[in-house]
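Taking the form predicted alone, here's one chain by itself in structure tokens.
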Amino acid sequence: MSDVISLTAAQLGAAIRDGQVSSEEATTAYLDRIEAVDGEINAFLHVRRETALEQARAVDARRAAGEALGPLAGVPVAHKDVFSTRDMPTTAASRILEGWQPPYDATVTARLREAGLVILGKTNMDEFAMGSSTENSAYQVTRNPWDTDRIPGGSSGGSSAAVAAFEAPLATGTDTGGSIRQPAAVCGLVGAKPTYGGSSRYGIIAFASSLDTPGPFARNVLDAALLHEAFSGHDPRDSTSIDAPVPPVVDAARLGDIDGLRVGVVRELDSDGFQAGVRQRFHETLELLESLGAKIVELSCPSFDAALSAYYLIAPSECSSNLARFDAMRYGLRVGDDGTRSAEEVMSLTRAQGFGPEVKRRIMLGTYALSSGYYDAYYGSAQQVRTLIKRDFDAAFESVDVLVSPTTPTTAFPIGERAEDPMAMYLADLCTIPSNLAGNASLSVPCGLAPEDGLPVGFQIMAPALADDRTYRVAAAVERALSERDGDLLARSPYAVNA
């Protein structure tokens, strides 16, 4: 079944529609692949083989009945364990939700089902999406398929590792400060953060409600666009959902023409402190875009220098509020309820044992920032910086069509290297955070391997809100030109399957 696994998601969907392969055969191939390699990668927390096969058989039955199928019907997908699923546990990789199975689906989950995608299982992540390495999971450490001694990024590291290890052709993630784009970059994948409000947050276990954004992972730009389109769009159950058409991301991914496009290079996100190989591949990609007819413009977004600091006040503040609901009173873990303790004691014991160190750190940071006497100095000031960052974006987009930068300052770092240094860990999201604070569209596409370590480098493309199609247009141009010049990047991965 390696031939099935080597197909792109678009090719596999077409093969299923044409009857060349059944969804059951494709799903079986991926389930067997998970069984064969996930013992080393640790991408999945939950896999239910029979449930996935039942979904696949249902798609095959629809085809046999003559029903027209969508472009991804019957195609397997890995689903981040932050999306509610009525037929599988949803734990957000936390002990406090161990074994919890929701009574409903998240909107993204429901739309995957409506599009006919087959959910293989739930992927590992940093607990409550708080982290950049997937080392903060309460259950296991996920490994990067390019080098299993290195991190796969975070918080959506299980999803990125699953796709990079050919355990799934597609995966979902959420991006709060870079949690799709950073893992995509270090695993050699395409990962997109849609415009905030362009994809529904309903049914997602919340981290920071003004930042959380669902998005796709894929091995190529078109596949990412197809998944993006499948689960995006207005949702009346999400009060922040934008009532507007989904941008034409699929058409843009197929176009890839950038002649005359104005590309802005953000000076603040192109630092001499970045890994030399990352900057080398980034500047080579700029030269490539220029050769394809793009106009390269260097510009400044001065408020971006304060983005990291503002984010690490806003996100923890929102998390301290959102995670207050995990109180041992209604669902999830309950510790010390022996009839002798008060509700407050049970709550305290449960939260002490149920939350991991990084979650506790951020809850305490956020609670402090929101406390009486400090709110204006910390949280209020951070929101003012957020406004300045948005203004910098708005000013930049008056003179250019897209902005670009490296996705991450370095390639994947060794597991454990930054575990005891939170600041070093937070710096992994230096380039991605501004787009979360502003809410605009952003995407990472592979732009080669760093010469020092042979690991993937990501090229970040940022566009105005609801101009997601521009990110796919530029990404498709980069992908096509690099593929013609260098061949398939993922074919060089140790976990490549007939790529």
Ligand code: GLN
The other form holds:
Amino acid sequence: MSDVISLTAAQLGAAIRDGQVSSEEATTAYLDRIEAVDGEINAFLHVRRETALEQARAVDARRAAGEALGPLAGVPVAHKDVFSTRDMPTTAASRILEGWQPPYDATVTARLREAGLVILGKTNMDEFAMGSSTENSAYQVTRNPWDTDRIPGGSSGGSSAAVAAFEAPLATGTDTGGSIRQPAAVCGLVGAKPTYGGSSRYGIIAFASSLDTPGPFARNVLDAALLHEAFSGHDPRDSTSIDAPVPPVVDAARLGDIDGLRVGVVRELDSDGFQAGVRQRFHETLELLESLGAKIVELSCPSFDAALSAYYLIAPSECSSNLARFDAMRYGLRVGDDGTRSAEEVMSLTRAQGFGPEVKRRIMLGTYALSSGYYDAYYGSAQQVRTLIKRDFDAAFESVDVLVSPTTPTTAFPIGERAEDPMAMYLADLCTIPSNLAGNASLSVPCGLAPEDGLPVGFQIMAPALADDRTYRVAAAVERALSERDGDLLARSPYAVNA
Ligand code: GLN
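For comparison with the form predicted alone, kindly provide the form predicted in complex with this ligand.
Okay, now the whole complex, with that chain kicking things off.
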């Protein structure tokens, strides 16, 4: 069984197509793996063995009937609990949605099913995707497989931990300010934030609608590209979906050639304050890219210094409006409805009990920033900063093909270290937020282990909107060169399952 688990998703898909292994066998192997290790990792909120096995048998039946299968048909996937699933609970890791099962599938969920992917279960996350450590889940603390005393990143930390612990070959996430790239970086995985509008938001529990972007997690670049391709593309049910073909991410991941590519290093995202080992691995990777024929230039994006502040006005503002729908009437939890209280009192009691402290903090911040008299000073200026950031990107992309930075200022931090200090937590997204504000494509690929703590470091690649393929091309080059030099990085994780 461990040989099935050590296969890449691409290899597993091919083995299923060739009849060397059935999807039922592969799914069983992963379900057994979850049973064996998830008590230590806590990556999953819900696992439904029978539901997963039914999907697997359906793929096996399609193959037996002679149907041509896609590249990931029969391959298991872990699905972030923010995506609606009609056959499993969807809670966004909040008490307010405990036990809620949506009557429909998110577009991403539906596309996973159409591609024949087998949904193993739903993964833990920061409540409503607000956080960088998954400690804000109302249900459990997820552990980083590289060091179980440390955070797996967030908000998609259940997804990153599941893939890094070999409980799934692939996982989905959503990235509003870094929630795919940051957990990917600290767990030694590939994680991509597609171009905003390149992957559908329909059926995702909304956090900040102008920023939310679903994307893939995988153990390698090609697998991430295959999953990206499987669920992305135009969706008429999402009003901000882009009606354009999915960029050729799979071809780019296979190619990985970067000769002559112009790579810009953003000065504002390579600070002295970052962990020394993170900077060391980042700069070594730049040298590697140069040796492969890339042209490295340093440049400045001055408005990026204000990105974090702008994000922490825009995202809470949008969340305060989006989370108004949790009114104790339509979904989930209802507290104090004993016939003596008004609807308003019930709503207030429910929201007081149903939301965790970080969610409340964001709702209050956002409501304040949007309130009359303060709107221009806060929300209005944040939107202006957003425009400036977009202009910085546009100017930079006139002279370079991609921009790069470390994905995170530090490696995975200890559980509890930043839980009481929101500002310290927010800083984890310093490098990832600019791409969300501009809506462009961005990806994190592992670039080694930091010498001081032996934990994974992520290398971030940013490209213009709809040029997602460029991020995969560079990532494939980094992955290839590093594996030639150092061997398989993930194989060194304590939870690795090696062939
Ligand atoms: N950590 C950031 C936040 O707390 C980003 C979260 C995300 O991308 N969903 O808002």
